[in-house]
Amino acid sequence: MRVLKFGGTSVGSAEMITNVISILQTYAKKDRVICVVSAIGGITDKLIAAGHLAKDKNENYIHNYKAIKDQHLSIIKALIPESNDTITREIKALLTELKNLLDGIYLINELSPKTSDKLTSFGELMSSLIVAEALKFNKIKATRKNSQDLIITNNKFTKADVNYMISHKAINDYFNDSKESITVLPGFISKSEYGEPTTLGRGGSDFTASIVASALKVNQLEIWTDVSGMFTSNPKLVKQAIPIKSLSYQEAMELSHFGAKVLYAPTVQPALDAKIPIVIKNTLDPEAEGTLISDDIALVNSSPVKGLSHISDIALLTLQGSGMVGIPGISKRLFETLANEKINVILITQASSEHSICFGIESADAKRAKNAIHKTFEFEISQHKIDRLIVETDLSIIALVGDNMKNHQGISGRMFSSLGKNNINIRAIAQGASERNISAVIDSNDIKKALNCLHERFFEDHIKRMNVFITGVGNVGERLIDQIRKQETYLHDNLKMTIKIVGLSNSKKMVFNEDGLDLEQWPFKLRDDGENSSLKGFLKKAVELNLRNSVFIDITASDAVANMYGDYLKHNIAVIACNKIACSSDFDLYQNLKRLSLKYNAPFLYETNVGAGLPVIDTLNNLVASGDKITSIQAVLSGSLNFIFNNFNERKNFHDTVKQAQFEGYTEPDPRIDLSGIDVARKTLILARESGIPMEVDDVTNDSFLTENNLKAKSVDDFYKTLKADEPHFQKIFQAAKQKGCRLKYVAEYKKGKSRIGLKEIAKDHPFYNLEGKDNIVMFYTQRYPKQPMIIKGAGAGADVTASGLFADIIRIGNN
């Protein structure tokens, strides 16, 4: 004999019921089958809603009733198109009874637990009749038996306790006499010892199936639903979640208790007592393996962590006070109070000092719990021995579950470090001595982020997902996206990392996709589907998505964007800045961004601020971190200026050379930023600050080679006109260097706390002389490198190398 239970989605439509019939037909060829069914999907919620509307004197309850009626009659019509008079008559009789009950609730405006049980029982009563009649219509021998005749309970309405002795006898007596191939039972519903309708709690159809299976000692209990087993986490929140092949009974109970809705928690106990394996199967994919729940040690001990679950809408209540220390009976009085109010305690943690007791309950019970506890401890509160109850809401519990966690060191550490790295604040922790379950209370807004970062840590072969937001998708941005696209396979296979670009913006449009934008089609997505661009709107969306390992990349030269870095860091979103403004503005702002980065565990990287893709800042930071001290720096830090002075000569005028540099992407859109020296000043300032010197940009002496006319130009066009007019000035500088056998290089120097930048004549024996093209060079003189400096040299400008520098910063964060 087999017991199969089908959930609400499995019988939610005529098409789904047809799938159920096919499954039952296959099973019935081999064995007798007991089929337990839930109400049609969504009906129980509609029944409850109709009851509350009627209680509140809201005549809209009639609309709910009509929707329930229409849904059932349309399914009958689709399933049994011919000769459906009998089933239609039976369903209409139940619907009439339902309507009378709702009318009665409306008249007396009262919905007691007893009446609620009678009201909600209609869903299963009707669905079981329909499934049984559909089987008969398909020439399958079947009967329907009312579970209220078999499962007997006390009168604890809405979640009754089963009398197993009486129920087991009734089940055995009936099925010993029954000879039908298939027996359909309504789940969830039962009857008290006094003959009154009761229910087994929401999700109780699973429980019905387990009670029947344990009474008959069948070989296996099968729970059929719309997913292929219990998953490592909620697949609606964690896209990478996968079915769990096997669980112990205790692991299944823990996961279902902490929110895994595939299985109703009390279901496990009867099967456990009778040692009956439970299999979770998918009605839509009957061939899928599903999840096996058993006590087979070889199966269940395969992995230390089996699943990750959560409960939402939790309130955390804390009772504390000096008058609790050393006083026996405080806990007893507290939990007796909650028990008398029928309030379920989900999580408990107590300080070792006995100064406080913290516990989690459903948010809906928080007010009632608070009032009852204040009444119980009224005297102690009045004497200031116990404080008034602290109630925190909008919380959730997240739980890591696995029987074998106790045999593996560091599970708790890995869990909490993963949450900490993503700035997820933990309000309370509970862990039993068995270490089967490690639970933490967190803010409800962080649930999705927490589930994903923990799932990534424990179930995804350590593949770390980086969620990237980019502002400024011009030339450099395009190259960065293309580099990420081309390296996807390498990153996954070699660095165990995947980079998803989830937000893009330019000056006009912005677009988002939580699952990651298509890296080939993104320009069209931005153009066609993007909303109007807004710096604050971009930040707001990034914060609302609240994704793990979030990174914001600024590829602009905007003050407004740079001024928002702190807002990103405060929300645990790492910042990568191509923009130099933030790090070269007021020293206090620079320091504040560093502090925010540490406080909120959000990296702040800006390698491309100096040397584009060259590891200049990273090398400098490593020197300082290792205890070395910078004594002086000499550098050519402008790839654009190096390109210009390498190409400018007596045959090619200065104006055309600058134009070429701009055309090839070596200068900023406004070349005055490069030629005025302000760009090099900012880079020099950043290097000084990274060396530990609290310097401002005005402290950098700038020996400008431009004319007064050049510096006074009010626009880029005017600037270019002055370059033409002042060509003799630039030729004079060039010829003076040439006559000495020197080359012109724009040099930055730092020594003894002072910085200077300017155009220099470089002799042939100097390391800067042969610096070609757009290359940069930096020489660090330190206590460890006093005579022969550490030299970093390479391309210091261009979209590709700048994009590679940004890419390297993403990887640095990912490897952290």
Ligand code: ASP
The other form holds:
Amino acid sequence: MRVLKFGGTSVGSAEMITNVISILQTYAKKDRVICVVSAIGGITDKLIAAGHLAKDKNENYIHNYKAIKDQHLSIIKALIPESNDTITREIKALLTELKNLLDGIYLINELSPKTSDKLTSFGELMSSLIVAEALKFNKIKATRKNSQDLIITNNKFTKADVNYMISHKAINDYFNDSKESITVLPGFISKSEYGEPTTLGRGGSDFTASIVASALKVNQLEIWTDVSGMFTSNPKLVKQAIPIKSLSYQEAMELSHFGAKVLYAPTVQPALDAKIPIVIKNTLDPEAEGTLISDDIALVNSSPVKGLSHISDIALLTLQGSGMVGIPGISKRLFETLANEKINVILITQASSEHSICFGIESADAKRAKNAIHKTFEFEISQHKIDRLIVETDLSIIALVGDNMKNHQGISGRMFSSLGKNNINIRAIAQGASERNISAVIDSNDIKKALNCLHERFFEDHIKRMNVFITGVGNVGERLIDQIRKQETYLHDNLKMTIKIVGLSNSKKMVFNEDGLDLEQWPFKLRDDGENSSLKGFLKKAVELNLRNSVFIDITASDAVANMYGDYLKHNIAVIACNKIACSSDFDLYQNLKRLSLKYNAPFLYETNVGAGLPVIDTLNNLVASGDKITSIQAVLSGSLNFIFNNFNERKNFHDTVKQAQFEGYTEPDPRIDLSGIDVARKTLILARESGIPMEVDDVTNDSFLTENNLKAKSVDDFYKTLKADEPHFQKIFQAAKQKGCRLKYVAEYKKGKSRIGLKEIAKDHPFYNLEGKDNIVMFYTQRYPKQPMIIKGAGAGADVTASGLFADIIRIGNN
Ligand code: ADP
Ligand code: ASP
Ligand code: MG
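Show the form predicted together with the named molecule, please, the one above being the form predicted on its own.
Every component of the complex follows; first up is the chain already shown.
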């Protein structure tokens, strides 16, 4: 004999019930079958809602009733087209009874737990009738038996305790007599010893099936639902979750107690007692293997962490005070108080100092718990020996579960470091002595992020997912997205990393996709589906999504965007800046961003601020971090100025050379930023700061090669006019260098805490002499490199190299 239980979704429509019928038909060929059914999906909620409306004197309860009625009648119509009298008569009789009950609740303004159980029992009563009649209509022999005659409980309404002795006898008596090949039973519902309808708690149809299975000692209990087994985590919250092949009874119990709704927690015990394996199967995919819960799990090869679950709506209560230390009996009085109030304690932690006891309960019980505890400890509180209870709400518990965790070291360390890296605050921790469960209490807002980062850590072959938000998708942004797309497989296979672009914005539009935007189609998505962009809106969305390993990338040159870095960092979102403004603004601001980055565990990287993709800042940071001291830096840091002075000569005037540089995209849109030296001053400042010198941009001495008129020009056009007019000035500079056999290079220097920038005549034997095109060069003289400097040289401008510098920063964060 087998017991199969079908949940709400599995009997949620005529089509689904047809699937159920075909599964039952196959099984019935081999064995006798008991089929336990839930109410049609969503009906229990609707019944409860109608009851509350009626109790509150809201006539809309009639609409709810009508919706319930229509849903049932339409399923019957579709399943049993030539509806026979029996089903219509019986359902209509139940519906009339239901209507009378709701009218009664409306009249007397009351919905007691007892009435609530009577009300909710209609769901399963109707669904079981429908399934049994549909079987018969398909010429399959079946009968329906009311479980209220078989499962007997006490009168703890809404979650009654089963009297196993009486129930087992009733079940055995009935099935020993019956010879039916398929018996349909309503789940969830039962009767008290006094004959009143009771229920087994929400989700209780699983429990019905287990009680019946254990009474009859059947071979197997199957729970058919809408997912292919018990998953490594709730698949609605963790997309990458996968079905767990096998679990021990204890593991299944822990996971379901800690929120894996797919199996109602009390279901496991009867099956465990009778040693009946439980299989969780998918009605929508009967071929899928599902999850086997049994005793035969070989621990040796079993992975230590089997699943990850959570319970939301938790309140954390802390009782503390000097009067608790060394005084026996405090915990007894505390937990006795809670027991008397019938409050279930989910988690307890106590520091060894005994100064405080902290425990987690359902939020709904928090107020009652507080009042009762204050009463119990009234005297101690009045004597200031114990403080008033601290109650924190909006919390959730996450739990790692696995029998084999006890044989592996460092699991809790990995769990807490993953949470810590994502700035998820842990309010309390509990680990049972069996080490089957490690639980942590965290803020409810962080649940999805916590589950996903722990899932990644323990189940996904350590593939780390980076969630990236990019502002400013021009030339560089496009190249970056393209590089990420092309490297997808490499990153996955070699670095165990995936980069998802979750948010994108330009000055007009912004677009988001939590699962990652399509890396080819994004321009169309942004254009066609994008909402109007706003800097605050972009930040808000990134914060709301609250994804693990979030990274914000600024590829603009905007002050306003740079001003928002602090807000991102405060929300544990890493910042990668191509934009130089933040690092070259006031030293205090730059310092503050570094402080926020440390405090909130959110990296702040800006490698592309100096030398585009060249690893200048990273190298400098590594030198400093390893204890080296920078004595001086000499560098050519402007690709545009290098290009200009490499092309300017006696045959080509200065004005045209600058125009050409601008045309080829080597200068800023306003070439004055390059030619005045501002850009180089900012880069020099950043290098000095990274070397440990608290400098401001005004401290960089700027020996400008421009004329007064050039510097005074009010617009770009005016500036070009002055360049033309001052051609003799530029020719003079050129000739002076040429006569000495030198070339002109715009050089940045840092020495003894001072920085200086300006055009220099460079002799043939100097490493800068042969610097071609738009290349940059940086020479670090340090204590360890006193004579021969460490040199970094290569293209210092261009979209591709800048994008690769940004890419490198993402990887640095990912590898962290
Ligand atoms: P039924 O109506 O069949 O009893 P439930 O809604 O009670 O189904 O349980 C199935 C649901 O449980 C799934 O659709 C899923 O959303 C949720 N769930 C939560 N945690 C898990 C988990 N760890 N594995 C599988 N499902 C889970
Ligand atoms: N129908 C009940 C509920 O929704 C029992 C069940 O589905 O298991 O809670
Ligand atoms: Mg269920």
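By rigid core we mean the largest C-alpha set that fits within 1.5 Å across both forms. Everything numeric here is computed off the predicted structure, so don't read it as measured data. Numbering follows the first chain given and starts at 1.
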### Query
Can a Cα shift of no less than 2 Å be assigned to Tyr720 between the two forms, given superposition on the rigid core?
yes
